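One chain follows as structure tokens, the form predicted alone.
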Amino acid sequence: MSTTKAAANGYTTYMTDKLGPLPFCPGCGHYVLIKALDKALVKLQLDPKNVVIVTDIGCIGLSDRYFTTNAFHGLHGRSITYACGLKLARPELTIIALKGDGGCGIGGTHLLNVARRNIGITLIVGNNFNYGMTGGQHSVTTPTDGLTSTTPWGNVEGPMDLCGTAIAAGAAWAYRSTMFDKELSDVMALAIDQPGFAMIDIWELCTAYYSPRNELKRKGLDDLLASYNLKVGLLADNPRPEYSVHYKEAYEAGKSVIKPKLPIEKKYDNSVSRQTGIVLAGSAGQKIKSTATLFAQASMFSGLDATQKDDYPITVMTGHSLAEIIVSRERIDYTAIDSPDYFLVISEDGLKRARARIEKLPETCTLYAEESLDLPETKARVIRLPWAETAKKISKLSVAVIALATMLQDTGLFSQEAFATAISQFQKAKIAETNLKALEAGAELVSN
């Protein structure tokens, strides 16, 4: 019958018969699991509109459409991910993820992280030791010597203890059971009622593939549990703050320390007539990226659109650092710089990285370079400048500001005042004080 709300009795089922009977093989443990889940929901009397059953690929993934709750069905191994996303977006919802042992193997990292974070979903695993939907291949829980379509000689791997793995990762509540547990619906209700992450690993019989190949029956499940010294029942009950609640509390407590971003509004004029590309090549540790950002912000104060693309190695404070800046009065749809208008080379690292590009620079480009560098042959107009010596008098960390100030003074793309405004607004006062001196020094190099 369809779910109905009777005045006296409440919800009598959370399942619908409109699709016919459940689509499982005769004797399949998934049938028992799904019926137990329905009883658990009836016991809890949750509003179906506030319940989401999440599944992924696998035999158990056929079941969500038979419930009159909300449902979400996705890729194999990803039901935990979807469930967590739903819980974080809508913490008031009750989220139940149904998963097979195959999905636990494919999405193993998701199991580890939901346990570690304690996100408040309930995970119910239909564990039948193989991939039943695709022909009975072995999974991460297939017992050693187990016969499957991919291990016809017997599985040589050891099975994964799903509950043990989750508990080791920090699961607050974990329970192991079998499809023959008469208290299964009560256990599910208890799990669903937990405020944090709760997991039930239910050992089942796959009557299509695993059970026939291995002559596995009810006693065989008990024997397997005993052979691996695995206990059934409640294995972990360690309440701790649920992730979404804890995250919200931390956010609210720390919100006051987050400074709002100040707006960038046009304050100055510019003389840019077309989309202009600028390349700044230096070394890691010379503040190339952050200075390029300040320059781009300065252009925005001057009424221009700007983009920035950076190039640097995975290492920190060693190697090259390049920044490409585009400024334009119009919208910038193409953000690569095929032919730079201005190229600034500050250090040997930058020169080494950009040498091939410098050799191909056209006559229309102006190349500004630290005077100590040995430049390759180029068609670009070359201007050499004592940036390194100038920086020694102020700060070696301000060399990129000096270089861009030089280029800005020489080209007049926009005013030095715009650059100064960006420095003052977006940097700490002490750093800004140094960089404002660097700005003035860089401009003076081409003012005389």
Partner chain sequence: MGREFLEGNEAIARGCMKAKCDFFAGYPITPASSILHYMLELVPQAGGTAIQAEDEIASMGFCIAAAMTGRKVMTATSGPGLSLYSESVGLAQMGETPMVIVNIQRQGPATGSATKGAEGDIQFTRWITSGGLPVIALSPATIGEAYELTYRAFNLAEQYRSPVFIMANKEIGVTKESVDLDAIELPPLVERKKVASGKDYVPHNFNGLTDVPAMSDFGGEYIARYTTSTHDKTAYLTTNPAVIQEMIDHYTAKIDEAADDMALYKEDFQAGAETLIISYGIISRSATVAVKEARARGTKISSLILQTLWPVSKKAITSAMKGIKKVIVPEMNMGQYCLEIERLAPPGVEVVGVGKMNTSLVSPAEIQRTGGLL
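Having gone through the form predicted alone, I am curious about the other one (the form predicted in complex with the partner chain); can you provide its structure?
Chain alone follows, minus partners and molecules.
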């Protein structure tokens, strides 16, 4: 971290005159702001290589290149995002973002979120109540009744209190000031020194647009503040851990739960002679997807290749859930199943979603269905099973395991042991225990 008491490294300015004078209109508040920032940096004597001035668009955004520090000039209203990216990637750097009131409007969410996250950047807002660069249109801070090129009859919108908004979002440090504040550079140095997020909202004159249109002069700024009952000076100073510090701590504290991944080696044989398509149709909450995955993993324990493609609505806890599993001795190309070999329908939701497909099933297909379902006409060979009844005795969450175990027992595609191995390897011990019972119960439905 930087420190105000740093020994003088001999930096007398952090600005270059190579590019000529600053490009602002005479009397523009941005000029004062930039000069104060230079003074603040001189005060801090930071190595310019460790400082990044970040700007976005607007007159204020023309300023980064006049500094001898690193400079990052990005898109309108997004300087906070670059500043945060730099800080997250290199927490040891000093990152100063400059922004206009216009930028605070279009990029308002970034202001809220940097404050909330407490990422240790400094934000300096050159707040001149309008969009200077584009011709004096009104911004989120334009006073009510203020005249701008887009409020020809006076602004009917209310102004946003930038510091107040950031503080409400959790800003650790916030300061409001005007361009006439003699202590501006000291305040900036203090802000830069904060380990967490710190912002300064500097009320300014835009001498090309807002000031002449509204006869706003030095005194007018004070009157404006008074009329809003807004204080200047330090408005918030509530330090808390900076994001990157907190992030590291959270990871260190939580990393012990990381489990190593286990490979799937061939342990069992299979009797699959050609690419085989299995559709499992049920309801959300019936563990259709995860059980299909276990089944596919079981096929891999049996030396097969597998794919799984799911179909479900966006609200995952309601409606249908379908899984399409293909197992094969060879590489699987087309992952959809146009002509299923085995079709399992477990619930009303699944039937509803799959009805049209069931009606078209070929005679080569076996349809395994929960016995309580009212099935449509189909050419498939139909086997009805008391899955729901069986699940009631074990666990409703195991109905998909029961169903697939039944099919596996009936077809002998591969062994029940393979399915059991997948369950034991990939499920938590307690759930695995229940599912191993379900496996047996499912197999029994067809073995006797």
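Positions refer to the first chain, counted from 1. If you superpose the two forms and keep the largest set of C-alpha atoms that fall within 1.5 Å, you have the rigid core. All values derive from a computational prediction rather than experimental measurement.
> Using a superposition on the rigid core, decide whether the Cα position of residue 16 changes by 2 angstroms or more between these two forms.
Superposed on the core, residue 16 moves its C-alpha less than 2 Å between these two forms.
> For residue 277, state whether the C-alpha moves by 2 Å or more between these two forms after rigid core superposition.
Yes.
> Establish whether a shift of 2 Å or more occurs at the C-alpha of residue 373 between these two forms, with the two forms superposed on the rigid core.
Yes, because once the rigid core is superposed, the C-alpha of residue 373 moves 2 Å or more between these two forms.
> Given the rigid core as reference frame, how large is the C-alpha shift of residue 289 between these two forms? Answer in angstrom.
With the rigid core fitted, the alpha carbon of residue 289 is displaced 4.4 Å between these two forms.
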